[in-house]
Structure formats: structure tokens, C-alpha cells
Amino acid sequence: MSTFATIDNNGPLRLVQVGAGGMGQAWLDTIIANPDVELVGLVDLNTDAAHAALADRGLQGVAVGTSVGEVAAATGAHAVVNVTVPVAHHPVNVEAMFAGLPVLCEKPAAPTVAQALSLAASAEASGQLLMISQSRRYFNSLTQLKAMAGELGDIGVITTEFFKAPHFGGFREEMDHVLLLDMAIHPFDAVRHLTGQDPVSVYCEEFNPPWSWYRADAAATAVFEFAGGLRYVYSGSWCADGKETSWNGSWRVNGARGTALWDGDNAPTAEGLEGAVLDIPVSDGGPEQIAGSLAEFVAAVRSGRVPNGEIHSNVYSLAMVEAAVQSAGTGKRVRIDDVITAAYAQALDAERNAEVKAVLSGWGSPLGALSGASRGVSA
């Protein structure tokens, strides 16, 4: 892979965000909140939303715009903060990064694994970091579990049960494929944080309880074998009244030594062979959900460090998603590998960037790619 260039600059790092909707306000607040950034860029298409987002905060002197690129120019940015709906994921973050501008991006990276890997792409050929906000990885007590994991010797089975009864009204409850394309995502990436490993493959079966009020499937069970051998078990739903899960589910993490649950908000608790008990590492107390991401993004982009959620490593929880959806389409195992390669083939044949394309067949294999050196290097 190619490496992505850093920025070394006195003062906060200079962000313009993009969206400015119901997730564009939490990002908001999370930028005003930490004193290493300055929002110097508000862009969204309705700009009126825009203004009144900036004015109900009380902030002056931020420029508002339609274009990411202009605004950008226009107040010397250093970063891009990318809050968006998902099927404007990529060409935004595209523009930003052809305009020399690291982004950090809401998860799902892009609707598909095919335009998450012209991501992976771009990236390499702008030079620029893309980094996905996994925003459920900065929980300090997932941090304490993955630890304590770490702790249990070989991993044989992990599960997760997620069960919640949003009433969301709107798109959701009349999206395709629902619980496993808007919210299974956190739980799969957080699997992969866990344990280090990644994917082989899946079997996926999706229904809809009788007196559901999603129009299409709103509960599935996955279980996913992993490179190391291990299983991971996730069951959930949406329509599921009564003693509901954290929005973290619940988890047990089962090893050679013991096993570890959490409960999706508090510290977890282990226990050892013989029903030893085993110590929890304390929390070091760092930034949790978004603000974490946005820790994390602004010590990359000065660092060259790797962050999480890095996008060559993040298409991996894509194609998670993906490939549950297609075993539950089609009643069969699949594997992960089968669908990244399917999508390299369709990314190929849809990218119209000449420097995208370049770095895309330059690749050979796209699991190649995606699992290869480290990225990150001043500039």
C-alpha cells in the first residue's frame, strides 16, 4: 500500500465537516468539544440547515457551501469531517481527497464493498488518509474486553445477542435487509477488534417476527467462522420488546482460559479455569464513540500512525455485511473472500478515474491489498 502524508501544523487541526442533519449536529458538538480541532467549514446542500446548525451553536466566521472542494479552499482546511447519508459517502470523500484533504468518514464507508474498494483506492492514489468512524470501537469498556480477551488464550466462540425496539419511523422501517445493513455493522467491526482476525466465512438467515412493524427483515442470526478457527455468533432484532440489550448487545468471549462477558455498557467480568476469578484491567478513561474516532483521526493525520478503521482494513466489516446479506438471500455459506473478489471485479469495470483505475489493476488480487504493510509516513 501506499503511504498517506501527515500535517504538522501550530494550533488545531482546520476541519470542514459535510452534513450538517440529525448525525451532522452530534459531530458538531463533538468538534466544538475538542480544543485540537476548529470547524472553519460547514457544507451541505441545503444551506439554510447549515446556518441554522452554526447559529443555534452560536458559532461565527464559519464559512457555509454547497462544495467541499470550495469550501475547503476557501478557509484553508486541513481535514474533512464526512457526515453524509451513505450513498454520498464516496464522491465526497473522493473530492476531498483529490483536493489533498485526509477525511474522516461516518461508517458504512459506501453502500457497497465494490465502492468502498475505489476508497481503498483513491486513497493510495491521492495519498490521503480515509479513515472510517467505527464510532463503537471507543467504548473503554469494549476496550477493557479486548483485553481481557487477550487473556484467555486461544478464542473458540464469541457471541453477541442484540435485542432492541426503536420505533424510527421513515426509511428505516422501510429499508431492505435492515438490522444487518444499518446496525450489525458495529458489532461485526468490533469482533474483528477484539480478536485481531478477520473473516473466512458466514451463514445468514434473516425473518421478520409476525408482529414486527418493519416492512422487510428485521431479525437475523449469523455465525461466522474466522481465520483463526474461531466462531462468532451474532443474534438480534429490532422489534424485540421487553428486558432489551445494551446497543452494544450482549457479549461472552469464550477461551482456553476462561470466559469474559459484557453486558454492552459496563465493565466486563471473567472467569477462569475452575472458576478462578480473573482481573479486569482498568480503563484508562480515554474519548468514547465519536469523540474517539475524532481522537483518534487527528493523532493519525499528525503521526502517520495507522489509525482504526483505517479503509483497506474496514472493507473487511463491509464485506461481513455483505456477505450475510447474500447467505440470506440464497440459504448458503459464503465466503468473504468470494465476495471482496466480486467486488474488485465490478470496481474495475465501474471506476471512471483514470488514476483510480491505474492503482485498482495494479493491485492483482484485492486480499492482497487490503491486507498488506502498514500505511502512514510524514509528507
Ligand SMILES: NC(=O)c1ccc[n+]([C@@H]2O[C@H](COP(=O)([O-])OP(=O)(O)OC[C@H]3O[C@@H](n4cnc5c(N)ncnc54)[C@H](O)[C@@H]3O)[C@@H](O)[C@H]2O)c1
Contents of the next structure:
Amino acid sequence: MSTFATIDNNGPLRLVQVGAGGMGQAWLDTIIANPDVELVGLVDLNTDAAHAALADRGLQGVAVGTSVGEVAAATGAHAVVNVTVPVAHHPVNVEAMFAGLPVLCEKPAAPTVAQALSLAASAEASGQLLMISQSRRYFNSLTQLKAMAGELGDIGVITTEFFKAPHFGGFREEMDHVLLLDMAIHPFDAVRHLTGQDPVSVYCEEFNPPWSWYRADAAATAVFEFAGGLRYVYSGSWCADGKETSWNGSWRVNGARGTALWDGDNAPTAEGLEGAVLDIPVSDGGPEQIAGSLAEFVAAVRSGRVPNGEIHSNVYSLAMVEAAVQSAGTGKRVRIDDVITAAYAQALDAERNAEVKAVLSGWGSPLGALSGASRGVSA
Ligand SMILES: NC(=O)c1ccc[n+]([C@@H]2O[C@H](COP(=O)([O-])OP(=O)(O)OC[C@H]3O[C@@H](n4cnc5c(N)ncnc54)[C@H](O)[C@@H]3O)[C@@H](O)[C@H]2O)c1
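After the form predicted alone, can we look at the form predicted in complex with this ligand?
So here's everything in the complex, that chain up top.
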């Protein structure tokens, strides 16, 4: 497990945000609301969008530019929040880390597991923290569900039903694997958080209901097997009108001593065998969603404590998505380790940065390099 540089300045952490699009707006409001951070720069290829986002909020004195390295140097920034589109995550994160800045990056870490491995090696080579913001880990009711699951003994099966009918327009209605690539990483990551385990394999079917308004498959059912036999069954559709679930989906956790249910919005409920202590109070775990990941990032760069979403561990969440897509394409069960091993060969082949390549080569096996981190971060 890599360690990373910490920051012990007095006063708020000076942040440069990269990306002033749809989600970037939400991040700006979250940064403004947190007194432990201060926005000093806003980077976007579209500087008009950056200026407009600042003007909308009455923010003055924030540097604007198109290069994260230049804006960070000009502002004396301490850290970067990356809210660009997924294809820009790798170059922006690498530029920031090698400029000496830790990065909090929106999910997914990168479009491919191979690029995510390159990012993990870049974090080691630069000595900086790269944390992927998996904002759906930060729900107090999920924290409560995790505590309940811990009372249920061995877990046999966890299910998530995700059924919604959004009309996004734009790229989502045109892209391949839209549900798996754009949305399913949230519950896939959440089940790792819930169980503290990483999956072993997946079988997945992807399909497009006849009435779908998406060009490509907008529905999927996946069965993941975990070490020890636990099965996680995800079933979702993005063209499912009527009785929609929450954005977190609807969860069931069944263990040897009982069952817990979570509708994704409200406090979970549970019913168990005699002796199971399931009357767990509502968790007050602090800020939720992206405010929660920002708070954890700040605490991590201050303390050196490895946060949720640290890049080495997060590779497994992305690998769950890539394995599910591969399984849907081949009709076969796919092992997660095989996906990571194949991605490692691709990453070694593609890497052009000599320092990063040396770190990748030094791993020998990617599984060993990732597993220590994965165990240390409660998945
Ligand atoms: N956590 C969540 O619930 C959630 C929800 C929505 C989006 N997201 C994630 O947030 C990220 C951004 O999504 P969005 O909907 O805001 O996209 P968007 O297209 O609305 O905005 C992206 C912005 O990044 C800018 N950009 C692209 N490449 C850049 C580069 N190399 N350097 C600087 N700026 C660059 C674009 O000009 C654009 O303004 C994605 O990774 C997405 O998956 C997360």
C-alpha cells in the first residue's frame, strides 16, 4: 500500500476545481459550503462556462484557465477536484499529481481498468493521494445498513433492484452499455463497502426492452460471486416507468441470522433471529454524498489516513463494471482477477511515462499491489 504526502498548512485547503459542467456546478456549491476548503481556481477547456459558473455564484478572485498545472502554480493551490468527463480523468489527474497535488476525482476513475491501474501507479510514483469520489458511500442510512449487516452473521445474498425512467437526452441515450457504465458502478462500489469484500466473478446479461428510448442496452441483470460464496444480484433498468425505485435502488441483505431491507432513501429495517441486535440507531455519520467525500478527502490529506475510494482499492469497483460488460458480450462468467490481469498487460504496454512504467513493472502482479490497499480501506 502506498503512502501519500500530507498537508499541514493553517487555514483552509486551497482547491482548484477542473470541470465546470453539470456535476461541476454541484461541486462548486459543495466547496463553497465547506469552511475547511477554499476555491482558488476553476479550470475548463470552455473558459466561458467557468466564468459563467463563478458569476452565477458571485465568486470573485478565482483564477480561470485551461491547464490545471498552470492555474495551480499561479494560485498556490494545495489540491485538485477533478469533475471533468471520464476520458479526461487520466490526463488531468496525472498532470495534477506530478505537479505535487493530491486529487479528488469524480467516478469513474477512468474509462478502462488499464487506465485506472496507470493512475494507481502514478499516485505511487508522484507520492500523492488520488481518491475517487464514490459519493453514494456517503448516506447515513447506508452506514446504518452496514451496521445491521454486521449483525446478520454470514451473508448469503444481497440484492439491488434499480428501476427508473429518466429521459436524459444527449450522450446517455446514444452510448453503449449506458446502465452498466454510467450508473451501475454506484451500487457495485456500495456492495464492496457494505460487505468489506471484493468480488471473485460475475455473470451478466444486458438487454434493451422493446419500448426503450435508449439506442443501446439500458437494462441489465448481473450475479456476482464473492469469496466465501456470497452472491450479489443486481437487476436494473433505465427505461422502467412506474413504481420507480430510489436512485440508490432497493436493497435486501440476507444473512444466517436475519434480513435487512433498505429502500435507498430512508432508514433501513431488519428482522432477525433471537439474539440479533438489529435495533441500530440512525447513524449521524456527518455530511452525505459529495459533501461526504470532500470531507473525507480533506481529513485524509491532513492525516495520511487512507480514505474510501483510494485509487488502488477503487480499481475493483471499475473492474466489476468492466467484467459485467465482458460477460454480457461473451455470454460467459468472467473472473474479476482475469480482468485486472489483462488490464495490467495493457497498462504496461500503453504507459509512456517512465516513472509510472517503472512502478507498474515493479508490481510484478497487479493483484498483490491492489489487494493490500483494498483490505485496508474496508473495501
Ligand atoms: N456522483 C454522481 O452522482 C455523478 C453524477 C453526474 C456526473 N458524475 C460524474 O461527474 C463527471 C462530470 O460529469 P458532468 O455531467 O458534469 O459532465 P459535463 O459534460 O456536464 O461537464 C464536464 C466539463 O469538463 C470539461 N472538460 C472536459 N475535458 C476537460 C479537460 N481535459 N480539462 C478541463 N476541462 C475539461 C468540459 O468542458 C465540461 O465543462 C463525470 O465523471 C461523471 O461521471 C457523477
